[in-house]
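In structure tokens, the next block holds one chain alone, the form predicted on its own.
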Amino acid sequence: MSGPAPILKVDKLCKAFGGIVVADNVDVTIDRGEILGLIGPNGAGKTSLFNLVSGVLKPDSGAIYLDGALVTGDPLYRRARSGVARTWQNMMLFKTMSVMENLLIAPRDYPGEKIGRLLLMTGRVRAAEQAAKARALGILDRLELGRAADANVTDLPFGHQKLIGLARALMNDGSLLLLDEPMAGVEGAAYETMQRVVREEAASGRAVCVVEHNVSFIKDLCTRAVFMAQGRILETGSVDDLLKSKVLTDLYFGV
């Protein structure tokens, strides 16, 4: 008797830009409650894989399943509504908006997005807006940034801006969380907060995938990791096993 389907299943995914292959028959699964590490040198295809899974890019071939449903052909917005949440290397925050405004754009289903509902269902829209604000404040409190709700994002320290990027992803309460280099430039209290919240999200049942060059962060959080290079998955296993791999040390650490 087979177990439950993985939250994410990537099956023989391929993508190339001319002669540059960013995904070469990639197979990946992530189970509920798992934190999977995705490591490899720059240009390995890690962010491209995130772009394929989240709907930014369309694959040339292969399939993507989310919670057992085929989503390969779904555009970005449908992928987000299906429960794919992500952060970005450069954060992609709206610099002219407050922290709260950045978070309020991210819920999966907001009735005020459609003009008909906005005009005809004002009560429902108002209730959804209040619920979204309450959720945003709760997330900011978890990240110890509750006092920053009304601040402009550009007024915050860099580490706090990275946490706001995570907070915005958490506004999407779906089953899959993709974190693209969340620790780049983050240290001190923000580092500890990021680590704690990622653990909490996995414990709540989400599937989490982390692209990260900070190997210590990956080792502390992940029980399983994937090593990519030139668009291919070269090795999969425990973090400790990958760190002992000659393939990884030759390609990634250059030793």
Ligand SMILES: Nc1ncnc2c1ncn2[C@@H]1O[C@H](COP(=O)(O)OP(=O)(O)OP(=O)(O)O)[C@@H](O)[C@H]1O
Contents of the next structure:
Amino acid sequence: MSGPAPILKVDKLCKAFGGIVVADNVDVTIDRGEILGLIGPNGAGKTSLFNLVSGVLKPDSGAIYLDGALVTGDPLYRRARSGVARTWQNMMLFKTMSVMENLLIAPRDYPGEKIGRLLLMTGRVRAAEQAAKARALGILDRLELGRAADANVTDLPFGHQKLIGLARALMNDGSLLLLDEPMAGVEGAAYETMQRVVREEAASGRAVCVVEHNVSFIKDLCTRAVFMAQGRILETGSVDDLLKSKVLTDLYFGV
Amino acid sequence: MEYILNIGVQVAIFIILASSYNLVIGYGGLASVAHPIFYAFGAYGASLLSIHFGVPAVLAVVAGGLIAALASVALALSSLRVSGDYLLIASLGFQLGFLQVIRNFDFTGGAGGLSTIPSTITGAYRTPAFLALTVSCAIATVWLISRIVQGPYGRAITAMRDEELAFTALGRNAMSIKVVVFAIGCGIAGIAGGLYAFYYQYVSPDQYEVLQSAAILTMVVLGGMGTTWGPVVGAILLIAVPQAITFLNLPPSVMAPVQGIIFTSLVLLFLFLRPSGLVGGSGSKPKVGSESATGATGAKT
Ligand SMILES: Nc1ncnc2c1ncn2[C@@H]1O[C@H](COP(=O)(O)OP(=O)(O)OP(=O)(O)O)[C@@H](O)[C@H]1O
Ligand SMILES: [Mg+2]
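Having seen the form predicted on its own, please provide the structure of the form predicted together with the ligand.
Whole complex next, starting from this chain.
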């Protein structure tokens, strides 16, 4: 495959917690507009890979490039500003806050977090707030949750909370979107909505990576997927090929 | 009359202390116990600048606040890097350590304190003038803090306290917010110290003990942690009520225990009946800062 540089390039990434190896020479690339599936059994290191890419974890060795720029050593908060948007397996919503507030905190640029600007450049802060609010309402509408804007997040049903986790990530307009088990516990209308929005995001040019145990979801969305176990990438290929692979069926569905 | 005005000055100073401590612990979720030592930095800083260098009172008070803020940045940067919980221990050590320094240096007056602080306002209007000054500073403090904790900055503080890892992963700099909140809170405590020093013209190490930490914490908890008016109500109650009891003219042997009992039972009563304080909404728990570990404990099933 040739063409433009990938949005994400992970190069020989290694990470271990004591004896537990969560990343063992991991190489991954994701292109603009691509939805990459990441599958593997519990404890394979899928979430850890997200944590490495989003800056939560520091790798022991290896490199991470975002839009061609080396970001391996950047602190967590700067990784998001460089364009990594992500959701969490356990959502990690701000539980004392409303849906709208959860979203307003999430743009890449948030001038209101600088006390000097807050007190002296009120105009700039207010303009950013207005823009963020409009963006948040747009995203909530796409997720059919516009009416829930003022509700406290914890008052929403689980499936909707998952969508809010996605909505919050979408406030970051960066080039990479990481979704950690977006469908776990989600059914019915929220399921359809999730699929539609993930597709739209990829179509708009983002690189998306989805961790999911729900294989049919991966099959619907992804042309390419990666199979991981014990921190190692065992197979890469089309979803159909992966599902036919013996390594996967043994490890994933075996016994 | 003089007596009442004097209580007013005390109340105003403690409103400044309690409100600024509330910013640190109630809003910021920063579990420092060392608030009185920053109060001390302001008091000693302002006093020493004025005694030894003839710095005018207003400048000395401002400088005292800056000294306290700088000291707090040093404490925050060194301890918050380790973890949020570490601040509790580090701040205690910081307070006890600096109290020892103050006690043992001639420059700071040793255990006897400093009693040669120049008078700034003299004459019949001294106490009313100080009352006006300290009350103005208290109002300014409450206004500034409520301004900070509302709007985008307050939202950031709340989100940080709710889920620090997710907050940081969204691009927010939690460390910088903590340091800034801590510096503002402690700097304001320093200003309260300067006001105290010029009003009483006397400072001694005993006023900055851990007991004082407990008193300020009680004001915040009693009034309502994480609320604008809670610390104000708490400070008024905890300064004024014990003073009011002195009007009963009880013999001193009865007085001290009675004050102690009332104080303690008030605190216990409130902790049971209104955990969110007088001003806090009923039912909701006080928002004591919960620190999610700074490490990678994030996504677990
Ligand atoms: N911060 C940590 N400290 C120690 N061990 C960790 C840490 N994070 C993850 N692990 C361990 O690393 C292994 C991989 O965990 P990870 O969460 O990446 O798996 P996963 O593929 O996302 O699994 P699941 O499908 O259950 O979400 C597990 O054994 C886990 O216990
Ligand atoms: Mg996982």
